[in-house]
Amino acid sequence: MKSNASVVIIGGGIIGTSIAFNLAKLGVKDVVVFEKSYISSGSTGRCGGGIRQQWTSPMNVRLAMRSVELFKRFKEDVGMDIEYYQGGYLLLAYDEKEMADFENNVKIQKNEGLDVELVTPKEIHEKFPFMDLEGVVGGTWCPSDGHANPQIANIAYALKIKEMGVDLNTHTEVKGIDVQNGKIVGVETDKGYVKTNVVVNAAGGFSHEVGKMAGVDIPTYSERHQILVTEAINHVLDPMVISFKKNYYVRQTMHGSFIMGQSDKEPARGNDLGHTVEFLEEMAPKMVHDFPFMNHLHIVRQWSGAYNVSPDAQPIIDEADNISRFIFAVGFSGHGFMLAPAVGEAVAEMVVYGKSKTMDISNLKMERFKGKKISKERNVV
């Protein structure tokens, strides 16, 4: 482990490693990354792997669209096949109000340049005749949405940044951030001290706790979301399918298994939360009804992961106003994997140039929560 660094990144998940990769691309290789466990041990390794651009917040649409451009060349840039597949995303509406909301969303998305369309039940049936569309009044379809393997993507970034000269330290826990006179001077870990003047908080589910180490109150918290995977069958489902009304998402992996999840009705808060039989009892009937071919499909295992939630379900990307060069990219609310390439690019530019040059992310600063009505991202499962 180095004793000096130009930049210390706390968190070796997809956000932290993406930031490190982009810093190295910009020529900043004197970077140290600390991960308290193994690579992909946190939220990245527990997520569903979807890559969606259909959001209600213009900023999320922009970030996702930029990420899709970067995901398309991920193998070329980072050097590993991450099972990226643009199979589309199908969002289902179950009443007229939800469909009206979808119509407004599509206007926002088209205004950002996204190729997305409203679809009727007949059109959905023509695309996916194996689905039971009882109660469906319509939906939206974006063919350039898709999915990938988040664990492989995180590992790919980790291997690449080590190759590029970044000092990646796993199983190394940050214990404190040394701040003197409003400036960062170092980071204390369970394996030693590193002098630095720049710290990036990419700690995912522990973002609030890391903020407190520097005396910064970041308005994030973590909550449990559960997920399961089935046995593999022959490929049948190209897109990720989402119902906000029924509270589920589902996709088929490249290997044939189905990954699916939902939000708990009253999500437990924290990072080490286990999983429940109620999740299986709620999930299975929905899937069997909407996808009858799953009737005899066996569940292999289930697990839970933490959504690191912000007040408006959009990321907080900012530099502390009271601590010089304490930067944070947190609060992704379940969308960190799909936004990671664009966020890594933007945050690296913040570190090097003082602001993001590729795209304007100024409306993701923490000040948006001060005395203002919060406009919340609604397309969240």
Given for the second form:
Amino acid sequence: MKSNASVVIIGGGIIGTSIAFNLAKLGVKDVVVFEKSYISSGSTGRCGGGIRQQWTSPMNVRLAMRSVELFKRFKEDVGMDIEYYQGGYLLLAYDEKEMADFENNVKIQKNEGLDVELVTPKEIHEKFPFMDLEGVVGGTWCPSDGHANPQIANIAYALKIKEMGVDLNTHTEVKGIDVQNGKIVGVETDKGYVKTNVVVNAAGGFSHEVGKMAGVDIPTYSERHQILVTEAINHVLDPMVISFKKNYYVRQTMHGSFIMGQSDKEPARGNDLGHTVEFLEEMAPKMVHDFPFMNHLHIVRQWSGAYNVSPDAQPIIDEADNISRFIFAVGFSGHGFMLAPAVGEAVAEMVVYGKSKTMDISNLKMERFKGKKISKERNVV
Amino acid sequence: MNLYQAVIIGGGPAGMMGAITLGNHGVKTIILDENESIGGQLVKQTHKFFGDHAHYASTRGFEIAQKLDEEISKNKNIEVENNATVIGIYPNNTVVYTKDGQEHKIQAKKILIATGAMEKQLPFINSDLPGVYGAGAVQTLMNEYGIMPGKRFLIIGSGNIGLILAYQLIQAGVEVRAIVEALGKVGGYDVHANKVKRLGVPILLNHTIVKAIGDESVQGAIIAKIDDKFQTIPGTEREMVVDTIAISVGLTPLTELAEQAGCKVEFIPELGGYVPIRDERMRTTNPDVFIAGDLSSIEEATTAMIEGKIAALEMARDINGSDTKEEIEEELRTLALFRSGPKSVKIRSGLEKMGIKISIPTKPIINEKKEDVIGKLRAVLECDEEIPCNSCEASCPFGAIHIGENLNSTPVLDAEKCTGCGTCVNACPGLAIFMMKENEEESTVTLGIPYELLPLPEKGQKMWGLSKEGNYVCDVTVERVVKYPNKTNIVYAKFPIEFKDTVRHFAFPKKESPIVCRCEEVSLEQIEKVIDSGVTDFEEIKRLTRVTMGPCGGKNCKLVVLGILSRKTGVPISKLSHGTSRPPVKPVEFSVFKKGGDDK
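Now that the form predicted alone has been shown, please provide the structure of the form predicted together with the partner chain.
Below, the chain from earlier opens the complete complex, with every other chain and molecule after it.
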């Protein structure tokens, strides 16, 4: 562990390691990353792995589209196959109101240049004849959406940044941020103290707590989302399928297993990552209904992870205005993995140049919540 | 015509023992045997026999044959006619045989027929292809003539013959792809099954062969799962690349000569099929004709020898009035003891159909337990099956192994008395005894295993420690190789203490990397590569390779992976993080949850 750092990143998840990767690419030396457990131990390693551009907020669409560009190059850039597969995303609508929303969303998305289309039940059936589409009135389809293995992606970044000279410390927990006269001077960990003037909060489920260490009240909280994986079978399902109405998402990994989840009615708050049998009982009937072949498919494992939720379900990427050089990339509300390559690039630019250059992400600042009506991202499971 | 007091047809264990007994009682006897030399099936048996120490237990089959042969050649009353094929038994106890292209006739007061049995056949598609053998034929070719009929074997049937054949084939250096067994459990002794399982041979239960594949000769086989009515389950067929298929689905007695001699036969499946009716002392319905061995019931060589002896004692009484009453009773008691265990249920019920009741000896089967002494070099007895055998007890010079008077009892070790000499490991016919010493201070264990393969490893050599199922567990370092004249050598090797109950065989490392995680098919090499790339956290290794993430949830391989990580990093397993257990513990179908839970 280094005693002096140009930048300290708190959190070795996909966001933290992506930022470190981009900093190293920009030539920043002495970057130090602290991860309190192992790589992919937090939300990254627990997430569903979808990579989607079909969002309702233009900012989310743009970030996601930039990420897709970077995911396409991930193997060359970062050096590992992360099972990235552009099998598309199919969003299902069950009533006219939902369909009307979808039509509106597609307009916004097309406006950003996304190749996305409205599809009829007949078209869906032709694409995916094994699905039971009872009650479906239509949907949207984006063929360039896809998925990847988040755990491998996280470890790929970790191995790459180590190779690039980043000091990555796993099993090292940050205990405090040393702020003197409104200026960061160092970070205290359970393994020692490191001097630094720049800290990036990429702590995922613990973003609020890390914010407090520097005296910044970040309006995020964590809630539990449950997920399960099945045994592997031959490849049948190309896209990630989402139903907001029925409250599920499902995809088949390149390994052959199916990963799926929902939002619990009242998600447990905090980082208590237990799991319930009710989750299995709620998932089973809807999955077997929509995908009848799953009836005899075996569930192999269930687990849960934390969504780090912001008031409008969009990330908060900002620099504190009352403390010198405390940057945060938090509140991803369940879609941090898919945005990570673009966010890493933008945040690294913020650190180096004071603001992001590749993309304008200024409307992800925290000030958007001050006294204004919050316009919430609605496409969240 | 030559007149003999006794003629014995068949020079296997029953016939040989009968001849010796008759000769010892002054009866002029001739053995007619169709082979080059006598010994019957014993000559191809390279494994040690179970049984009572007084009856050649822990002696290899061919050595038993040699010993009996020596006794026979020393006995002036016994004449042996080799290459003599009996073609019929005619009136007035006339036995006709051919030898050297010539007919020969002899007459006998009493005849002992000990013709044994032949292998049952199994009908399947292309079973007439060259490359399909009876298991006994393979043993004959291999062990008598030194000819190996193939390189990759599939064995049909998991009785003792199939299991022993598999072991012998591996000793001879060829591959046994699998043993398929139609029933839901192994047919032979567990110890024989364990011997081949730890060498990596899978025993596929509820499976059968559907067909042999090949044009000129066997090039493969299709096997499939079967249901409880022995019907093939469609969709479970799979192909195996093998060049030889050995059938060992049981034996059936060779009753022809007995029938010609006027002996009544009956169909008693428990005894192997059609068998001659006989009394307790082996006399058939023809008072001059006796039988013994597999012809009377398909059993072990040990019981065959006792039967041969009983028949001969009764014949001697008839012929020259020898007083053999007490001897017969003693032998009957021994035979009853051999047949009193759980492995002889079938024989007992078969004999009962014939009106012969085996009185189960009153001597109880004892299964006591004694305190183990951790950290001391001592024997570990993994013999849990009630087999009639006491070779370990008899071999121990220090009285540390106790079986008691009923030799069906499983052995118990008195670890206090055990000196760690290893004699019992060497003696056990089931190779079911190991030596063990925990080296607590260095968290290792030293394990000594019976080793009957060549070449022998050398001190200091690295080998793979394999599990009871023959799967890779960890690397081991050979500490000591103790050679014994009977070729059951003991190899001692050291490895991490966590695996002391897991590792039961040592194998030379192979070029191909062993599969560590069978669910996800992850090899040792893949895991080592990931660790070498700098990933030393079990959780990260798991995510990169998928080890422990399959349907078994890591029950099978987690400790093995931790062992590899521990070896590579020097961090003891106890200090490594080992992941989190998550439901369901066993894979569950979605259908189970479709209706929601039933609150109980």
